[in-house]
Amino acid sequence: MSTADLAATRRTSRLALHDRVALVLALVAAAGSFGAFLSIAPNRLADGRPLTLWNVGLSQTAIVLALLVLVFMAAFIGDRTWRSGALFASGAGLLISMLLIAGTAAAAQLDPQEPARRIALGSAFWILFSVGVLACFQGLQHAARIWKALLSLALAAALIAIAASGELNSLSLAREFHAQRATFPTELLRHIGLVAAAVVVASFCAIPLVLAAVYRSGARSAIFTTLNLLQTIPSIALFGLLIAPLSFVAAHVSLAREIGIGGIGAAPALIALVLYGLLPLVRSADAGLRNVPANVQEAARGMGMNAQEIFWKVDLPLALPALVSGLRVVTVQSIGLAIVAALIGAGGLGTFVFQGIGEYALDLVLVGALPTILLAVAADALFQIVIANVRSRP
Amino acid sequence: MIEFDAVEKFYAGQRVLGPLSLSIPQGALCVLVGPSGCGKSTTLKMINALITPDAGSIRINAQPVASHPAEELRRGIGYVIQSGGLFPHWRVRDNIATVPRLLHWEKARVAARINEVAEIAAIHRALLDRFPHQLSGGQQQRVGVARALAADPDIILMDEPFGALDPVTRAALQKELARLHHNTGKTIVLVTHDMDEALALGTTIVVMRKGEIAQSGTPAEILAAPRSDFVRDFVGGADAAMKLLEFRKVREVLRGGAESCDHSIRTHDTLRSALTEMMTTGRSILTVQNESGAIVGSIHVEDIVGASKR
């Protein structure tokens, strides 16, 4: 054995930290697990009494402890494949066990004597659940694209199956959701519809602005100054600002009134979302089109392409990844902003959020907020897949 | 035949080019050479109307350039730029097919032509389905040349085509360009700032300075009789005498009478190789043979020295 081999053996045989993120996750989870896992309140308004994870039951404690130790140990595994596998397994285990433990523990806390009792999820649940999500991401980081897709889908299916099985029905979040089940699909669809309409309208409005910014040098600074200014208006203020002019239009133009334009409702919400969407769209398309290399454009001209041919065959395909990433930013941003639209009667998932705030029912807020987060994450993932494909097949 | 007639170009009221008159004969490999900012690229780009002159006219085969729609004109002229300028989102195959497709050739004809020019430009078949970023600089430049040749234009314009390549690749591609020019007889106009490249490639050299022609002629003419100090310095000052030997043949300074000597050289060899032969063998006189090997006379070192002075 050469000295180099010996050195290598010594290096690998010694305990070494290979994944700082896993270590941090394990420590955060360990610290967070001492907080309230469930909060049990006699009714919706009263403050809850905390129940920690370590008081739920012996077998539950053992499972969570084992999973946390696995995350901790994963940080010290040298082989990347094994480390990733251990992280994903422990992350997925945390997600599933958190749901199941919370569901059974909540069911055990139900008391027929106290029908108004609310059992809400506490900080320990959210911290450990988040650690589970992050451990899964970290574990999948180096996996092939197909494995990433398959494992995430399988995990998502498992979590949805648990939620659908009724295991979680004792939790106040599930009860709030249950109470809203009649309106939830409508509001979800309204939310998605509002976002989709805003992205489509903003894209069409962006086209002339982009063309002017890129190909008419004089218009560029005026366009960007205006769009930047729009972006600085707080969203609630913009919704408010639109009420007066749109009420005026609705009052004086009967056609506008008939198609649903008014000071409140979907019209001002759509207009505001479109206005906010313009800057990211125009900025990314502008960057994409202006970054087409000068020598490529010169070659296109020198080959005898006319202005239209250069745009369609050279500029647009080369700018496509930038265009799609602009769409991604606008979609994710609109999904979040559309929450506020509920304030002016446009509906959507924001309805639950504001109703929950008004009723001091945090679980009802979550009924609106959690699906919004999931929508944003899903849209983001979808666009990432599209961008990766646009890049690899130019 | 490409003719420039009193062509001028102004930028912000300043004349940056001309008045420039120049005629490039059919089949020439004309090199426009000069320091940066001398107007050589501007001159080149006026031929395919990428830049329009402010005064004067340019004619190709007696047809004024301005009388054609610019796109139509450019599709009939090959164009090669520095670092290839290949379309990064198209495979090599599609890059080569650019102009034939703009001209709406039939699919089968385009496919056949891609293979043809790939062979001419020495591009391996396996490279045709790659993307430009997967090729080396030299390979990219070959594709640039193949793309320019694709629609079989009579004229090819090359703007610093070898400027971004390493010396070894550059020399190889220069050699291939010379061969291509010799085999096809196309008119090639090439821009470079490298005088050695101009001397190695050009059948005609146009030395430019500050938007004007400092001197034009064959490499030998410019080396033997630089018209100004600028041209003399640009062609390499004292070194020009050595370079000139490259363009003179043994037969030009041949002495009659058969002086017998055990080292010989042929009539069509350059004076430079004669001098090299003398230096390696230590002789001051060599026997000269004609192409069929018969002794036709001798060459003396003092005649070579004399030739380099003219």
Second form
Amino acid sequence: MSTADLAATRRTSRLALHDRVALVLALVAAAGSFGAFLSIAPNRLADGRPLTLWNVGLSQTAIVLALLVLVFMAAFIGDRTWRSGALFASGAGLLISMLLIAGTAAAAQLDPQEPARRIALGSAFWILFSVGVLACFQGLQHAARIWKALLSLALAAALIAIAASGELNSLSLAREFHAQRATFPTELLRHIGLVAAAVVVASFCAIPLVLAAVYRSGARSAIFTTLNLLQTIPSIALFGLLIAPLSFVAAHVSLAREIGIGGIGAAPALIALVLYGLLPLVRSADAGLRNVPANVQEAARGMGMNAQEIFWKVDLPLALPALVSGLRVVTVQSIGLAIVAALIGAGGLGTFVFQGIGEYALDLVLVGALPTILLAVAADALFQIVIANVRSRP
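What does the same protein look like in the form predicted alone, given that the last one was the form predicted together with the partner chain?
One chain, no partners, no other molecules: that is all that follows.
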């Protein structure tokens, strides 16, 4: 073997890092696993004593360690397909095993002599669970769209099946959810409805602003200055500022009062969400329309198109990915901001968040926070699929 061949063989056989994200995830999970896996408290208000992962059981600890080793090894796999598969498999395994281990350990810690005892999820659980989610996302980055959808649906179905089986009923989070199960569907639908209405209204309000910003150079500076100023107002302050004028309108306009406009409730929440959503929509649409290639527009004029035809047949289709990206930002932003709307009586998932804060019950806070996170992730994933389809169109 020649010297060049020997050097090439050594280079190819050398251990190489191919995925820094996977390496970081493995190290974070390994460090976080030393924290409290569960917290056992005599009641929902008292501080609990920690229960580490290795106190739960050696076999459970071995399973978690094996999955973390797989995440670590995936960082050094050269083949992208095998690396993605290892990451998704280890991430899905972490998610499923974390739920099963937590449910079994919580059931073992219940004491009939202490009916008020609460077993809460600790920091180690949330770190390992988050690493599992991120590993799944990282593994699906380069997968085909059909595989992304199928694997995501299969994993979601597995997690839902575990929750529906009753394996998690011993956890305080599940007990808080069962205590709120009568009102949870109503508040969830109210949250979704408020976000959907805000996105639709903001989209219609953004249309004249976009047209003025793109085609009226004198109005562009005033529009963006005003919208940027609105973004600097804290959400709670904006909700508070709307109470007085809307109360005045409700007191003096009977029609407004009849349709539900008032100082508190859904009306100020909807107005605030619309105002916050205007800047991302206008900015993304402005960028999309201004980045249409000038030679494409010139070609359209050469074909005999007038300004209106150029807008509908050339500018708008080419700017569509940017428009959908703006809708994606506004939707995810509104899902999070709608939590604060519960402070002014608009309802939604924020009701459980602020009720839990008031009662010093963290698991009740999670009853509202976790579905909000899932809604935001689902909306973001859906818009990513739409954006990918729009960009792939000829």
